[in-house]
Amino acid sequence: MKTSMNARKQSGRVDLVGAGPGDPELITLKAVCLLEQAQVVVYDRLVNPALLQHCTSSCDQIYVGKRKHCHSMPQARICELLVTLGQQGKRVVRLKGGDPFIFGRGGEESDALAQAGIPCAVVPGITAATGCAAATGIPLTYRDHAQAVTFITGHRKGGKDGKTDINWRLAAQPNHTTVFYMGLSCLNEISQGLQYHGLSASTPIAVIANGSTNKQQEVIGTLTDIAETVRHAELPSPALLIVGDVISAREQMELTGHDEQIDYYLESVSQ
């Protein structure tokens, strides 16, 4: 049976994989796999350009990235190029920092696929959170310290005051360990609604940049002086901040997060 011209043009797909927290030894070898075969790869400013590589040379690499302020491409019409590209047959590759489906907007993406009939799977990848913890050394649970924890977006919400929607009761809970991400803009408001909502003023704060890669920052502090101190060492956005008692559990555990002696392994498996 012959094939129709509107059976091939609906041939392709288009699948969301996480890139990881920036090390780019943390991608999974599912993503590499589809990286590889991608006639399209659709990726984002947090993407570390090194994964590029494993592109073919005939694959076409489209930027559409964002910084605050600055969208290269609004996400309407990142959705839109998702689904013109499915329909056109192409296999894709919608590269994205972390993991799809925690603040990556892939909840959004996937949802315009399937309206548009666009085959499309997940391939998760490690989120910020547990990317940047384990490059810290600091557990986001631990029995002593932290029977739970709360992912949060610190990113401010649209209107005139500016401020952030965040669920303050669920935040400062006791022994729980919260991570904010895109939080350092606010970290003042975050710092005091914390204490206002009921955590000791002395609650450690943990604030990463550009966590497990080479140009990682990280600042430790509490609540009082967290502010003050990530102001003066000038840290970048955007930044992970962890609040909770595992931070001090860090220091007991010694843990040392990357080492040298792992990628020295990695460079030999893989000649």
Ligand code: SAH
Contents of the next structure:
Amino acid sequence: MKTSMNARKQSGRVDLVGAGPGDPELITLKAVCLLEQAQVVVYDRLVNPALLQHCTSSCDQIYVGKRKHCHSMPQARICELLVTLGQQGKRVVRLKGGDPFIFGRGGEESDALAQAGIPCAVVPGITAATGCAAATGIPLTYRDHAQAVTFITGHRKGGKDGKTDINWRLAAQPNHTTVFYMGLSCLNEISQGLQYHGLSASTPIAVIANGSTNKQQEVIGTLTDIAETVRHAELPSPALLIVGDVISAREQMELTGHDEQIDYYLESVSQ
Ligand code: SAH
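Please move on to the form predicted in complex with the named molecule, as the form predicted on its own is already shown.
Next comes the full complex, and the chain you just saw is listed first.
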């Protein structure tokens, strides 16, 4: 009796799975296989709901993202939920926007699961930086323009009136591309801070909202005019900022879309 209870407990597992940047085709095969086998999927706001079509009809779908006028479920409660589901012996997919380990709080969740002794693997996803770069034709590194790229969070500590905690020396390096996640609400502070710390006023910056989806919007400007242009364009979140001379390499590329493939694929999975 004791052995079988333990065996049942141990059969639960929670995998932290990257959902990619929004385009439902930008997900790995491994992620799709896990979604097909999942008994429970726990997903958040940045996940394209079309991906839930990979789940069976008996799979429980638990949304833990922000609702209108409400905060999202606190991280500690999400960790508790994952642990509880794992202890119940469920096969759980924790589906997270982009990559679980890039500003995705995947570290906290995998720690909580490890402490509770619940098997957990991480399946990487295409992060917003590479997803948005591809969707707009901006090469994040380019021999003549940038030999390195940095991903930084513009998240404000202590809520929307708090201060950002940006390492300006890192963000304002020459021959470098800097990508800011969660930077839309502090775009003014970022564009001024980068100039104050040495980047020229004419440095190009791109702001991409809903990158890789059919709602994608983008605005390109310089550090001096971008805040004003974005304010006029009323870009929504989620949005990503890409700063650096690589943006000028964009004109040289000609990109073709794959919309018909996406439609075809989604039709095939929904049957
Ligand atoms: N783990 C995610 C990032 C979560 S942080 C990843 O790897 O992509 C949330 C931030 O990601 C947003 O504030 C925004 O800056 C960025 N982001 C996510 N999806 C995006 C999208 N489709 N377009 C633009 N920015 C996006």
